[in-house]
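Only one chain comes next, encoded as structure tokens, the form predicted alone.
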Amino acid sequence: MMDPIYSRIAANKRRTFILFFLYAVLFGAIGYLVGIYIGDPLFGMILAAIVFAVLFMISYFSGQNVVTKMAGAREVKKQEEPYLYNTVEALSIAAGKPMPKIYIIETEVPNAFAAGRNPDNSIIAVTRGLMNRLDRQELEAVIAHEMAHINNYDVLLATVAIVLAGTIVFVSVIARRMMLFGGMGRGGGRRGGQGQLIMILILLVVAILAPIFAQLLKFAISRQREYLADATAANFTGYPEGLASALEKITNQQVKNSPIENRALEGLYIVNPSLGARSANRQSVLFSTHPPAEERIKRLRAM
């Protein structure tokens, strides 16, 4: 029987390729419709294939760079942040895993996330507030939690989903501009009317699929992964209370409209910055990428 951890890793890899496949189908459909509009369906599909191939390469090989830019994080070296560097280095050595690159987000709101495609190509980002507000054991527990996400390939799925979801907005803008500036009355008469109808159809498809893929982003980063990463971190450090205490501090110090509040990235953080201390609200929890902090803390303290 396969170990549950390895089963989880295999499942995350499958979901990543399924997500790529769904986006490929979406881009192919849009390319075909654009091709009909310009009178060359094959050209439209070739163009869509090229765009998707570029996005695939960016998502898979540079997704973590896109995410860190979106988060406003900057890479730091040992000489800049020796305390943080030594903490991550010690945990990496103890776990027998490659050391991820370290990033800092300059905000006093405590939080952290991981991103990347595998343990050899990953990053851990923490806020200045996390370092200032947590003690050594709490900080180690948070780093261990993020390393668990990396080793379980949670971050591959999440990073790819974030980059690809953003392209839907981009496609929507391009299609809208084509209709406004390139398609109004193109060809004249019946052909112009058909062209406008096709572009309206494209916009409708994108408008319908955009929220669906936004939800895919949230559900792809499942709540169960947080419980698994919590348990893995607690077992690794041998001190569940460290992570429980850290979660209490982080959750209670999220603020409305904080610099890290970003809908696209909220599923990556250890605590959802868009909900923060309001995560106990039942309606908010229903649509959250994370399980309630209270339940996570309860499970940790029961270990």
Second form
Amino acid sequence: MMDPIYSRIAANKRRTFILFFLYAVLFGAIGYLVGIYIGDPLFGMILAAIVFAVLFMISYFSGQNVVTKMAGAREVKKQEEPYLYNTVEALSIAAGKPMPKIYIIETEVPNAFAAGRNPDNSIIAVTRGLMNRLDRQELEAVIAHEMAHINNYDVLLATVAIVLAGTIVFVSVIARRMMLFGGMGRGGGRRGGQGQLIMILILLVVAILAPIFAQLLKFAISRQREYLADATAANFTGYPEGLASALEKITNQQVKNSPIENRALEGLYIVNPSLGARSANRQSVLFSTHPPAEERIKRLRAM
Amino acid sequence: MESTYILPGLLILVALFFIYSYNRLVSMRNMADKAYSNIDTLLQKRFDLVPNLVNTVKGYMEHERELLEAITRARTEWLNASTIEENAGADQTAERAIKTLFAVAENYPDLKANQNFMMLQEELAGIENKIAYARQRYNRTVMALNTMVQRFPTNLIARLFNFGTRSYFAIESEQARSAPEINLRDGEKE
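Starting from the form predicted alone shown above, please give the structure in the form predicted in complex with its partner chain.
Time for the whole complex; same chain goes first.
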């Protein structure tokens, strides 16, 4: 009786919760170690709790703002881009969902992504190149694909995962700085040796956990969801070929060192923008955030 | 001893199924209502633009009087429509006439350069497209609702609470879906 879309939504919400929980544990551990370093473990944990609470709020309530800033996207209104606005509005009608905010990235490389926490608070970002290179039906298909991600709550998990993963990098940078600073400034200090040890411990924790979290991020942004979003998009527009030819165009036009190439965000885009950087698209399927475009196109054409 | 639980257990199961089905029917009916009001809002928007469109075009298209009359007629038809079938009929007449108008407009370079016309054309193309999607959305929700109303055993609950089937917002052919074939972005350059 369970609708596959509903179980998909439930799974995404559950995974988001697990992600938050794991990060809470990680921050607690780091806070504890920092606390020992300062001489008051409780204070360290309280500090960590506060930092985590702030992070939680940021990633949950304004994750899409962080992501659009990272991507260099700017919000546009109907008067500026009536064509894009009308297209998005049409698809939001097809999906029966509220109208997302629209962002544009000023680059000729065609691509698009969606972010947000639920259908009421979400955004769709497209590049200028996408609008210039696709015809109306292809653009509709891409927007439909993004609407499907919003619909399925894929955006919640992806957005939260990206913001949280970013903070891990941030923490590790701080920890390294502190160690360097502590090493130089207080090298001969009373607790220098012990302090160094704890800093190394923190670094170790971060160093071990960071790749695990990166892996989680990939798991979160699973490849299966792309097939599902493709299928849902085809269902919204009633025209699978539109998405197939859009994917073809987008995949062929990803270039090396494009402005939208960003490791943290690559799983978010409809087609991985780092494709151009890898030789002849023959990247390993195992480590990819996306299924190969050829396979997606093949499935769409078989519909 | 154990058998005394069977009857209450069964009753609870039936009650749960009852509640579930009733709630599903209610939410599906609301979805269909909402989808229909979407179509209605969009039709309103489109037909609000019609007098403006006709006035803009009139001076240029001396020979297309019939076409303009057809569009105006569709608007009157829509204003007087009360059933879904009548609304759909007016919608279809208007869609076809507007599509033809834009196609014919290609032969009138002065008209195509008219600022007001360009704006209307863009606005209408967007609306036509949205209407097509709203229609599709409505028809899908209606299909789901009708299936539930007609299928056993939910049809029993539907009958009990007066859930009826709905009419589709019919269009003749699927090709109408792609709306007017106008390239908006190149419009200004031409």
